[in-house]
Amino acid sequence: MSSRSDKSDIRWSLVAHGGAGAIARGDLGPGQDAAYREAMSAAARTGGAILSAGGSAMDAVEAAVRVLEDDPLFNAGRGAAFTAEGGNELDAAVMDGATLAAGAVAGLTTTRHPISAARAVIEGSNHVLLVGEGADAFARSRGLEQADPAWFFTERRWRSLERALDRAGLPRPQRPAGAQDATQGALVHEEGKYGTVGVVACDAGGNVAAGTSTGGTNAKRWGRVGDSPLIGAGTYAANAAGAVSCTGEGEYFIRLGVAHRICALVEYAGLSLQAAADRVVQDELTALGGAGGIVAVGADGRMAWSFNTSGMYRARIADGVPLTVGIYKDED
């Protein structure tokens, strides 16, 4: 499944995803379908408003991802999947295509907006990737909003954890103190292993950026980290090639270096962004046995997405191009 824009003179553009996986027609009820479309629209419009006002790709990406992190429908921030121990471990990364500056965090437990923590790593440290309690401590030191663990809770994600632990013969953890389901929590669709949110953007200056945020996999153990916070695997941006954010089975995206591989095919093999995305996702990722998808933009404003699952929550908006939102494979 792919999407392309035929315009080469787009002044700015933005593409967002809210995760890929088992999202076929009939899997979502009417209320769920509407809720996910509205949520993707809100994120895209938020980033698009910044770009249309002359703002930077980095600002647009961060703002749009924050919208999705605060929405309990998605496996990122509020609404994140639970670990086998009953907690939330949040990962995120952001990259500036103009400078190749990158920041990432993994294993956050108290920082409300992991994407902002990832950006703070760029602006407030000499590092690229911070993990665990040190990453949360760094976020606090930068004045980023913190949240009680109960903030991230949704009932459906918790029930999904219990079912996964029962199947694996593992004990159920104690329910988090003070946990109450968020308003939209009842509409959450369990899309499988692939929940992530991400945004890519190109601004009026021709600069691109990518950001990705996730709660990881359901019932994950041993401090597992997927591709989202790994630069080149789940997130990558370079003005010479484009910006890519991934969602899917992280272990496969890591092994292929999917985000960077797509950009390398554009920069060094001369493929179009869409052709590079389709080669990596439809051919190489599929051949390896991995499932998921990507969204991408080029420095010329062209937009692309590609996924090999039954669905991917997605939205695109651009200068002179109306907002388009899709969920299922037969939408373009």
Second form
There are 2 protein chains.
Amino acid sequence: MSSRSDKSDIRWSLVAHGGAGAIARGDLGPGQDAAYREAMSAAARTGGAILSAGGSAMDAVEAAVRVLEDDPLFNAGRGAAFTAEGGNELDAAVMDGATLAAGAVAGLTTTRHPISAARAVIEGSNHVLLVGEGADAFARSRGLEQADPAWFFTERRWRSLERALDRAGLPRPQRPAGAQDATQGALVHEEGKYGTVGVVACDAGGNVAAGTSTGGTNAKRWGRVGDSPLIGAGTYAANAAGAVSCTGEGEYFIRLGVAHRICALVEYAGLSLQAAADRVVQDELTALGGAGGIVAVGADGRMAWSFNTSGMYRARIADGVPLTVGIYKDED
Amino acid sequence: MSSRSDKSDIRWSLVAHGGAGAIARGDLGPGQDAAYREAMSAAARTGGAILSAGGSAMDAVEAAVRVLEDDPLFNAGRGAAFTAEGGNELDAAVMDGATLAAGAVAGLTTTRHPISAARAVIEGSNHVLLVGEGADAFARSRGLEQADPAWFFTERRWRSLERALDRAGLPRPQRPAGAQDATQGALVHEEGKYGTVGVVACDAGGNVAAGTSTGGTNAKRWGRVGDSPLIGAGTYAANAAGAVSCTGEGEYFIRLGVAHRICALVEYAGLSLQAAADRVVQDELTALGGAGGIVAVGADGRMAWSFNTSGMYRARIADGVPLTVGIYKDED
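With the form predicted alone in hand, show me what the form predicted together with a further copy of the same chain looks like.
Every chain and every other molecule in the complex is listed next, the one we just looked at coming first.
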């Protein structure tokens, strides 16, 4: 893969998202608005500090995603949506644009940081995607921190589950043992059925990486897996094109192969990253009827995002460029 | 999506594969060689009859894959490889190039025809990918035929499992209850760790479809899932580009997004289907260190395949073109 052939003057950069959806001005109270901005800033600062110190894009992506996974405001790790059976099934993927190495996990129930499990798949197996109990067993075998259901529990998400099951005429499951919300979950904004976190980064060496983590859809059934852990759908990175992380109605992102499609438009059709992102998200995704958005970064450090919803939690930071955070459509 | 803009004079066509791998001349005895050719022919004829009668590409793909799933010669459905725990975990995907509708299942253990479960996901859920017990439960809820472990059992694949576990120093699991090989499994050729079946078709309406089904890798652990059920990796179809089904070392196919990448090269770089297939398989896949192959068909009816292994079981049939079957590299 080529790298930095079209170098901008940005030495390193990082863009993070915390989910896209129905988030119009006025939907969030002042406390919520501030909490989400602070959370996105914290994640971006964590990744930016690594890049600023000469760290790798992979390290920055993993560290920034872990911050978002631990924050109950987001549907990933702690604060994950519940399945119809009242459990949490966590998915994540990470990809290294320098080598096309990729790791992913789906249906984790006990691993605190799914993004780190995804990265461990790269380093500790010959595989790319592990699912279900086997994936948790693998994570345990690699020494990754395990958590019980109470860790992931938030009252707000649990009530969302109950409402969804009531609407569908499905029985309410028992609350997980020991479940009590010790978090700031009351500030959670339900941005719709979908929520995901993701980070893309370009390091000073001109290597890009992408990572995505999610709790999946509220009240999901039948072992449904969305786009987040699927390389090419919700997550893709190649130095020749860029790194992309997606959020939204996963099924549409899988059918279009959104992350890989954006990279293919850059590599094969010569579009800029922003033009490629807009074509896939604003035109193709919208035409298919799907909602969501993406963040992206090129190996030249250029940053991009695109979403066709009313809002997307997002933050960006780069060498010599101050941190900016946005939620609504009318923000930069 | 456009269709038949570059129409050839082929009204309908179908290409099937039964796995790629170390299959050099001399590796197969005469009985094996004949058995594989007959099996590939039967699948292609089944799909061809549907297309010839004006049936859809989706119907032809599903029917032809079911023939291969029921044949114990192939690592899909009956005859699937065993996991390290001695079970069968079956994966499949199908995609409709006319609508980009896609369905997939991973980790099925009781559903006889995984390809039909994948198709049912399109028609019976709002999802694309279902995994594990939930996927079998969904298939049952749709009335799909269930089978017990003895149905999938073949003596040859069981011995492969035992050899692999012995080499890895892992314990041998118990044979499944009632397991006795009532099949022609003695003719199975172990083409290496990887085996998959797949079919692509173009119907008289100019619509393409792709389907892939596999038992995964021998002695797999940790809930490993390969490329077959991943839309964009092992399976992709879009009328604007074509339909592709892959077989080989799944992890490499996921990292490159082989099926979607071939389609992107056709759609965005203007390559012919054959040139795109060769570039991805012969150049990119080989450079990354991966082994395998693909079959493809365009919405103009043109057929293609490409593999970088010594052989790939394959058959093609088209309107006005007689059925041809191949195994080795030096065959047309």
